[in-house]
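Next up is one chain by itself, shown in structure tokens, the form predicted alone.
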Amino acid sequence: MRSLVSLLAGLLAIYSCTSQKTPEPFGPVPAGRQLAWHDMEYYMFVHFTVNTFTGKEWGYGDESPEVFNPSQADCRQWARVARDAGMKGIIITAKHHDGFCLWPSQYTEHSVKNSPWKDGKGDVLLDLRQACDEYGLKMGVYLSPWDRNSAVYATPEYLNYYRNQLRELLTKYGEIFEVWFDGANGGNGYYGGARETRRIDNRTYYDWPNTIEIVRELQPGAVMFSDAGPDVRWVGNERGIGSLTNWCLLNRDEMYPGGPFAKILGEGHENGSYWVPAEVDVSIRPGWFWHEKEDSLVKTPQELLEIYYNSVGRNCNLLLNVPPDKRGLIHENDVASLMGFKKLLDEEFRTEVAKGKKAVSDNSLGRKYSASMVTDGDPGTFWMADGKSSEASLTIDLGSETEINRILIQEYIKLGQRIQRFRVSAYAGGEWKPVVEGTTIGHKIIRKFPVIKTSRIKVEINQAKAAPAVSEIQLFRAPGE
């Protein structure tokens, strides 16, 4: 008898986890590229073009093609330099507001076709292709819809050239994560000889839903950034700062590049209809592209970890520029900046606490979304509380006194951003002492706080707009403090 009750009682338990039903999304989610991209996290900006020759920032569009001459051009080197920085990507400026297309273009003659690189015969897009490829890196691309060398540029006709030159990115270069449009648009040029004034209304000039159908069609996996996305947006400046308050919701529908959004594109819209997370570009050295003057001014490993903090630490992917110079080598000044961060940043989460230990909340939705789940070291599992709960505290118990600085939180945001408000706790001295408060979280934050020497954690969620959901929770002991 008693073997039969523990046969039923077993073949209860299972029946109540396999028969719980999965849990419902929130709000806006983000599509499968858009989970993609929030992995990717840190990744290289890279701009290249006439510019680098000629010491300017934005060039006129009157540049000849014979100035970009590399002398050892070696996008080889760019890939092994960010893969072994830890970046997962390559974006380059394959035409920036000058006009000059570092592919040969068919439907322009300001191009890498017309210089004395390689006898006209080069390509830096597939050259880097291939780089990428070479060291498991994906590979971007930044299209400005402003181009100061096109004759037609301001009119109707430039829409077809734009979209051309967009489908040879598109379909020649493999694989593409990002496409990046920049909210420069419209000024003085040289537009084919005319050297004047042109101005766009750049709200409807471009046609951006068909344009966007363009990527759609052609790479269905890469994500569009621009300052209303679609897919993801800018954060708002160039400083390497992100909001602390960061929802990866945007209403977008009013909003279009260039458009005079900045103060609202650091935290988002709480109530957003879209999901549209905030990208933080920012470059290594005070230019986006090299100049030799700059070479005594590129950030230091300190400052890239403190923009890190700033970036992904706050919910935002990173997007890094470290811009070649005229060789078409990646600065050793640069080199040696990015491989003393990333030495710096190995060194903050070398050692991890948390994983593996002993997690209870005072509420779940099930054993399926038990608390243990964010301390397995597993992103794919999550903690939930129960569906009537909005509140909801989670404790880690590291076994022993250790000693902390750091915390890693992230929500499992395939159900949405739920998370308005929480705090963490440490228990010391015989009570809980409060170090960190915070409102959104998202993909994943980073907070710093005094070392303490602690027993257990506790993560309190004090509002949320529905049931929080948590996939992971890291706590590090960084060195130095």
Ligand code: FUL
Second form
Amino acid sequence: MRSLVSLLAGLLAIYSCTSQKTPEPFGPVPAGRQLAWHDMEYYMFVHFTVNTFTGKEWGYGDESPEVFNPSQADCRQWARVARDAGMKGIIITAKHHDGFCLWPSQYTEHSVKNSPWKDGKGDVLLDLRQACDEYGLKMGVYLSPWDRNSAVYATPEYLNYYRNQLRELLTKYGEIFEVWFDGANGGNGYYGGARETRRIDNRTYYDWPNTIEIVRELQPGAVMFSDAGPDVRWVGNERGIGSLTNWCLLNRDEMYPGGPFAKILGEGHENGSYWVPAEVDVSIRPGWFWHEKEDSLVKTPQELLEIYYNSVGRNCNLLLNVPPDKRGLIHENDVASLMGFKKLLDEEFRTEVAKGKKAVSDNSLGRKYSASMVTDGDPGTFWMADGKSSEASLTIDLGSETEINRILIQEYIKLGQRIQRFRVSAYAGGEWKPVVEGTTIGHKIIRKFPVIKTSRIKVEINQAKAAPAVSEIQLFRAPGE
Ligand code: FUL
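Can I have the other form now, the form predicted in complex with the named molecule, not the form predicted alone?
Then the entire complex follows, led off by the chain already shown.
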């Protein structure tokens, strides 16, 4: 008898060893800095420079530093607003196309050091650093490659200037989470008094690979944004709309900032060879800079909620621009709108009904990767179909008839982006009714559907490049229909 028991125990041990397969990544996967970036989801863009005082969107480069004179500049107010709005960081235009520097760069006179603000002793970057630390936010920098003030713009010498400025920003202001390389490039400008048009070849002029090296060396944790990555790509429009099909993959080798790629940037490349997810940049106002006449044109909380669904809800991060006014404060109307939006967000996702509920799947890679991982509230665990299967389905049992109208799904992207097509159905009136169909998922999607009363939800993965791995599924009853 005893030998039979030990034989069975032995067999069981061998079985459980062989049945615990190890999931393998498929295709390009995110680097650590990109994973941290995905988790940020929503953060603030701050456009602030001489334009704030001249009313322009693109300064010509001949603006006197004396026009920069905010009466109550308060980065702590920006940070407080960002924190209260639910944002995780702030990216500031350290230098926009006009060339004026918000920090006292040692490489130019065209900066805050020659403005009356704080008697030329001010440093917006330093103030922002302190404010971000105080409010638990990450900080990022935008340094415009195009410089309409610089006399050497369009010559090789400008590259030294640009890189020296980048080094200042990346060594003097603590940890930077994102470096933003704008694609707008070349044209007319002041250029040290030349007042002429200068064109550059944006494929070659900036020698991006060597600039990228500098960022990697000085801030290895920072992601770099541009039309072509290397780490994060533009979404292809400034209207706040991500693409429903959205691959975090891109064949970036053939691309460069400012190239004619807007059309493909939304979807990315299904079989792209690098992980380069999309970021949605959009302004809370019609312009990127503050203009008094736009005080009445601030996007409403409802409009911002739509943008959220179209960006964070479509596997993108949302970089929402909130430009400070002439005082150096975020205007009351923008604050009111942001707080209204935060309230809507909280209400929208207050009632989650799937957490802790029983989930079963038609197949899984083993116990550690069972269906219950999608309702455990931990994005670090995941359900994975058996290695052989690119089709699989799982069912969440809500226990009783429950109203729902939103679904959130996350793929376990550490193993790559795999899912190509999925369908969600709800069991109601004795049958499975389709509620949402889609293509890609990636870091996160959130989809709306009309309220349905159901006891069970089925998520089918109809097509995937490799065995699907899903970390979270959440179901909500948001207010309204
Ligand atoms: C564009 C710029 O030309 C705009 O002024 C703004 O900074 C926007 C975010 O990017 O390319």
